[in-house]
Amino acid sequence: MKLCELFGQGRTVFSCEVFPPKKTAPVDSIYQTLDGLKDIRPDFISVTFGAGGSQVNQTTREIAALIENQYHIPAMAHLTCVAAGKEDVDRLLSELKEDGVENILALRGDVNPAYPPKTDFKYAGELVRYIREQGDFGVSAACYPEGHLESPDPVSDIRHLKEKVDAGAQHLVSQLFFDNDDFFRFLERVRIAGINVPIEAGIMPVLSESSIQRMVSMCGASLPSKLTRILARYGDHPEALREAGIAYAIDQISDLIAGGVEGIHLYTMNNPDVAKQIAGSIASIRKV
């Protein structure tokens, strides 16, 4: 199924995403983040690709595979630029294809020093468009509510999303947020600019100090005045941090359902507990 097909159909949609083991932990360890989301059903699953040469990257395939054939969850791989060249490229969706993978995302992605950039795609819409002319494949993309990094300005930014939605890509999942306005705000401005595909909203739970700032160093995400208390309030005590944080997270996807958002995309750290603790809250809300 290509993942677009998910909308529309009256409901919330509901997606997750993992990461592959780091390369000391064997690939198996996956199975404990893959049979607590199983129990929660989200509607797919994301799988992310890194810029730590092929073998990360053919884990990634290994998993969205596994997630696909053995969970029989629609699986996402996640595909970038830095760390693929045409011919990484095209042995990966042949794997693909044949594993049943349907759906990929395709990412501009963050340079590794310790691995040289590929440079077949300079950006992700060259990469969106170039899946889209080897095969059937349902193609997704990123997009930034408070505009990316290196964008100069919100006009810039959102002009280069729909040269990726004009490229071909079929379905957003956005960038994480702490503020649902930033995230509305920004879907004014997309829609108004003749971006039709439907968006998902990243949320992350914050469930640590540390690594959010660090999250939010290497993505521009700001911190709203509420989360800076509670950061400020449980910094030092992190059972309370985490559930302060998981709180916080249902309150957004609450107040985004609200807000007719079309999906919700929860980036898990490869922690099915807390998935399911955010899943089993807004569980009857979604269907509304």
Ligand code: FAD
Contents of the next structure:
Amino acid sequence: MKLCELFGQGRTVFSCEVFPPKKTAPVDSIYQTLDGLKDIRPDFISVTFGAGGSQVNQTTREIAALIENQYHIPAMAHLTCVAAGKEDVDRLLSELKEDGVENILALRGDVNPAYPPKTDFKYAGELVRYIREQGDFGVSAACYPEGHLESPDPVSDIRHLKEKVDAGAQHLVSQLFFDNDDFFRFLERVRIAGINVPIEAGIMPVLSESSIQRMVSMCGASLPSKLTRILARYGDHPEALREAGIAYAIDQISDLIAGGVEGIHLYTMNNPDVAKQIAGSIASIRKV
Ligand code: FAD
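May I ask for the structure of the form predicted together with ligand FAD now, the form predicted on its own having been displayed?
What follows is the whole complex; the chain from before opens it.
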């Protein structure tokens, strides 16, 4: 199933993102994550693609195949220009096709100084076009409610997003954000720009101060005062921060759904218990 078919059915799509286990973690730990996520029946699960070259990224393919064939949940494999040249892309696409994985999130990626970047595709739009030309895959792409960090201004960012959609991206997933007004303003701008594909809002529950500060410094998302108060008050109390972070994410999601967003993409950080708690709290809200 191509993911764009999930939208427009009168309910909010709910999807989850997982990452391949780190080298230091047992590879089997992904089963624990997926066993937990299958109980909440997400519409699809996406699997990130590391910066460490295509060999390393066999794991993305294997996990996507597992989700599709063993858990019977549609899977979306991420793929980046910087880690995969044309040959790698051709090989991965043919393997994913064999595995029955039909959806790809086409990204540029960020250069990891430890690995020289591949140069066959410069921007995600080129990868989107190339994959769509193969004809077999649903292709999604990333978008940035607060603008991409490298972008000189929101206008050029949205212009490049439009090019990416015109190149064949059928569905967009947003970068994490914490202020819904940023997302609603972004939606208004992209619709005016003639970008009409479904857009999912990326939500990351805040569970630890250090990890959220790291994420924010990497992706440039801003922290609204409501959230900085939570971090200041509960930052040194992991249990309290976890409760407050989950409550914040639920509040964000119910407001987004009330505002008519088409989909919620939960960055699970491979934590199925948190995903379950959030999914349980929005189960009725999603159906209205
Ligand atoms: P692009 O769409 O290529 O945009 C990158 C920058 O170039 C933007 O500033 C854009 O405005 C500009 N631009 C685009 N086209 C042009 C053009 N033709 N001319 C000039 N400028 C242009 N990274 C990973 O390594 N692995 C992952 O699995 C992963 N998953 C992600 C999932 C989501 C939902 C998101 C939001 C991000 C993810 N990332 C991942 C991070 C992503 O790779 C980075 O944010 C990266 O910096 C940009 O990727 P992109 O696909 O948005 O790039």
